[in-house]
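Here you get one chain, nothing else, as structure tokens; it is the form predicted alone.
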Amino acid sequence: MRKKIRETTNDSLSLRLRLAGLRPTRQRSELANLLFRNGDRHLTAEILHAEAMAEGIKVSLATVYNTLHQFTQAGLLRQVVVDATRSYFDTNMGDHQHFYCEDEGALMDIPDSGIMVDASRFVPPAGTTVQRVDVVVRVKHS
């Protein structure tokens, strides 16, 4: 039963990343299997390369970071930037914020009660429109 269930999975995914417009290669198939088999989350291409080590997956640093860009570019994960040095990788797509846990390290999203942003309230500059609004509150433990 175990068998059949992957099958699924992987067949759900290939066709995922069929219609984003990318191939599944097998590198591509195995690291969307690891981001999107347990719900929303966020992370880093370090975390997501360690994952991949730990279930036995070969795959470079190099290729976990240019698939998650390419999973990106085609709308299937969101990038939060949160300093020059650290950027997450959420597979939540939909309108929401985050919170940034500075002694963590962790980002988490807040909950719908939280900001309510209205891109609309923006005038960007001639020739340009907003994509999308991000707001990360940068939260420490007292």
Second form
There are 2 protein chains.
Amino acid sequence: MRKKIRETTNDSLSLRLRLAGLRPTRQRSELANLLFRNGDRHLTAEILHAEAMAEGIKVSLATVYNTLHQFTQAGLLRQVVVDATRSYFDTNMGDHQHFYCEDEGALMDIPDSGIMVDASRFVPPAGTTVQRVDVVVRVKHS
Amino acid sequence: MRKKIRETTNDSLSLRLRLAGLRPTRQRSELANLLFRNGDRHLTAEILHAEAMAEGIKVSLATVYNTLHQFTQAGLLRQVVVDATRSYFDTNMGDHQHFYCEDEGALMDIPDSGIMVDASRFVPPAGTTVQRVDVVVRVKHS
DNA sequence: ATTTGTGCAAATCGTTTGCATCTGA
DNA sequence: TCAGATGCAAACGATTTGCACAAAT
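After the form predicted alone, can we look at the form predicted together with the DNA?
Full complex below, order starting with the chain above.
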């Protein structure tokens, strides 16, 4: 049979990476798989790295950091700042908000119904435009 | 004239510290003065430390950090998380929200009219209660 | 072949801590 | 007096970077 022109291994993830202008290297593809195969996720670099290790994926922590930032820049992830000591990344790029439980450091999406902050309700400082509006509902175990 | 029983040096700041259960030490009083004399402020430990130095106030950076946390715990300050790399403290304890300009790392109050997020609009995860709702409007120089 | 990514370990940066010394009540 | 504060420097933990090597196109 003839040589396959189009890459057979080119799953949708590789495609996504390509479209984002990122070479689908082994590490990036495997991390992308971890990140996106199971829908919405909120994780730190360390958590992702630990998961990768657990699945036998070889990546250094430094590469995980780099990759998360590249994905963020490419619009595949969103960085969520809730805790001064940790950086979370969210695979859900839709317009949504979060619950954050400080007790356990858990970040959760607010089920849709929720808060819609209407950007027209306020005027940004002179010379600036609104990038986005972050809403974090801080909760505590009661 | 008779000995003054009540401290003459007891300005409102020292009083505030006392009421908060904090000894009005020289450093705490002077930092409190810097923080509260000019109304609302948003600053990092480093900025406050630099200001103190500039005014000839002798405090170590470590003490500034400690003091900011003590004030926060005492309800005199609020810590605002907007940037993964810096911690801001806000002297405005009222219910309000912020603009954050990533370009210049500037944090500003949103003039009141603004956003009122109504906590009843959503249900916190089971077993938790809402602490507070943080809204950060991220803006960029255009 | 050339460009781009990766790994490691060292460097960085904000923040915290241990401990000896000082200070306010 | 003496519990509580402070200062310094060392410790810390998350993140980043420099550089030699490896992989993708």
